[in-house]
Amino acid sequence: MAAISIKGVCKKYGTVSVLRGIDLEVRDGEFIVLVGPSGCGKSTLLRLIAGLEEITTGEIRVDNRVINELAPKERDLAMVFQSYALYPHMTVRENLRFGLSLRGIPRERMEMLVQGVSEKLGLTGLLERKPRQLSGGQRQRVAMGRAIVREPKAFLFDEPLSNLDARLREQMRYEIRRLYLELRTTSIYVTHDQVEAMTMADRIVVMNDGIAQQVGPPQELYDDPANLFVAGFIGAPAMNLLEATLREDSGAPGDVTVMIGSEALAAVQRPSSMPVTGRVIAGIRPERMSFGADANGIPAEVDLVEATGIGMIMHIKAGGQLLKIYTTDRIKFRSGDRLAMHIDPLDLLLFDVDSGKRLRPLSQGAAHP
């Protein structure tokens, strides 16, 4: 087991930069999650830390020694890759011994480690096959058996369970993470799936562009995103984004009201940072809304109610804009009718329109309720 830092990662192909100063301190024993959308540069940071890609700027270190230089072979990480990349031509013993085998064990310890891994992961009665005679999960299995097998000081999983169909995906999902909590292992794991982040993370980084947008635990990530990005990143249904401008209260001093439109939608404390334009961005999230039939609330109307069996998702238009309402009350409404809404101040979240960082209120530091 490791702890990985990475400082100021940077990483060009030719005059492209993928990443663009990376900096993250994986703690011993932690699990990380990168998640991002496709061609933000995930896997490249992770081919960085196992070696199979130049590091252009910065430093990686593992326990405190600086990797940037070393093979693969000498970083004693496991990876565990998308196409599973199990060896075609070797049984799935075979599979598992070859990373020991390269490590000059002796046969009888060899065979125990194979032996226990198999039990551990159900692989005993499969350990003649070859790869091709396995199925999906099973192949996932092995690939996870031969990076747990050689016991190294941390696991790199770049997006193990992609090719695999839901329902086992949210299996492989609880197994990996079950395992995870068995072994205590270090380990990074890239997903374009914000559910997978959500559910396996002990933090996640969210990263686009070649940047990480934030790093820190699932619920706060969910709670307290710091910019646009994030906000609209990880949630689904997604956090509703609207187009709002701020209006100086004339009630309360420290107060301002947050408009769409004509409509007010709540008072709320305003931003340490005002922009001159008093446009913004406001974010709610779909399930923190309330709505009713009666008079006092934001008008809205309904557009369509889409129903996903634990909930519904109801899409609404206020004050000219659309916006998702989710619940898991059995609503009677349909399309075209009339209702208002209401929102809790403190479940409302204001974003710069250019730079998409989060305005935070004067009084509020990072806490969220």
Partner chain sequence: MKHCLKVRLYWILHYALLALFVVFALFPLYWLVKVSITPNDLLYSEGVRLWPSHTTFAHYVSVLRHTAFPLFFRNSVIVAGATSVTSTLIATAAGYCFSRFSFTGKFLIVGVLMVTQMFPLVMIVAPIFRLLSPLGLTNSLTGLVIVYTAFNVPFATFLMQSFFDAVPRDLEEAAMIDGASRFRAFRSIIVPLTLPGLAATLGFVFTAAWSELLFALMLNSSSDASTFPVGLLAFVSKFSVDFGQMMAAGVLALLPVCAFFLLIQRHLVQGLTAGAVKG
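Given the form predicted together with the partner chain above, produce the structure of the same protein in the form predicted alone.
What follows is just the one chain, with no partners and no other molecules.
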């Protein structure tokens, strides 16, 4: 196992900056997930760690050893690719032991390692098959086994499940996490799927435009996003982000009232950095909202109802804007029905319109991330 330290890492292709000053400390034995949309730089960062790309500026250390100039084979890091990258003319057994034979591992030791990994991954009955005779999930297990059998300092996963169907992705998420808990090898995992990130990571690095937007445990990023991008990216269904204004109202329980159009959304404590224009983005999770057919609350109209099996997503119109409510109740609302929407002020998050940064309540101060 190994700790990985990334300091001030930048990557440019000509005049195009792909990574812009990444700082990250990966603890020994930690499972880190890099998540973000296509083109955010997450796979590039993984390839820099693996040595498949050259760093423009910055430094990467593994166990306090600078590896910037080391060839990939000298870094003792194992990478699992999206495309499996198995040798089609070799059997599963031969694929698993190929890297070991190049390193000069004695045959007896090599067979012991292959057998042990095969048992862990359920590949024992497949060792004499070739890749074309395997399913997508079995091929990914072989690719993982080829990495595990090397007993590297760290594993690097580059979107390994993106070629699998939804049910198989769910199964493989479980298997990778179970293996990690057994091996406790330092792992860095790249994905564009925030569900994978939330279910697998010890800590998540949310990336966008070559910058690490926020780093933290999954629940922290979900409950306490630092900016608009993180708030909108983490969560399914996505957070409601509404154009709003803050109105001074000394008669309200809070210092200011959040307005969407002419409707009062909630009374909240004054932000520590009050926007001059009073314009903000108000965010609230779909599952943190409630509703009823009573006259109390914020008047709204049902636009569309989607059944998800375990619940319902209601698209509603309120204050001239569209938003979503998620509920596990078996509701009977239809398009055009009227209802009253209820929001707990403590569930409402405010963001600066221009910078996208989170606006904290005055009691929390501006020092919070």
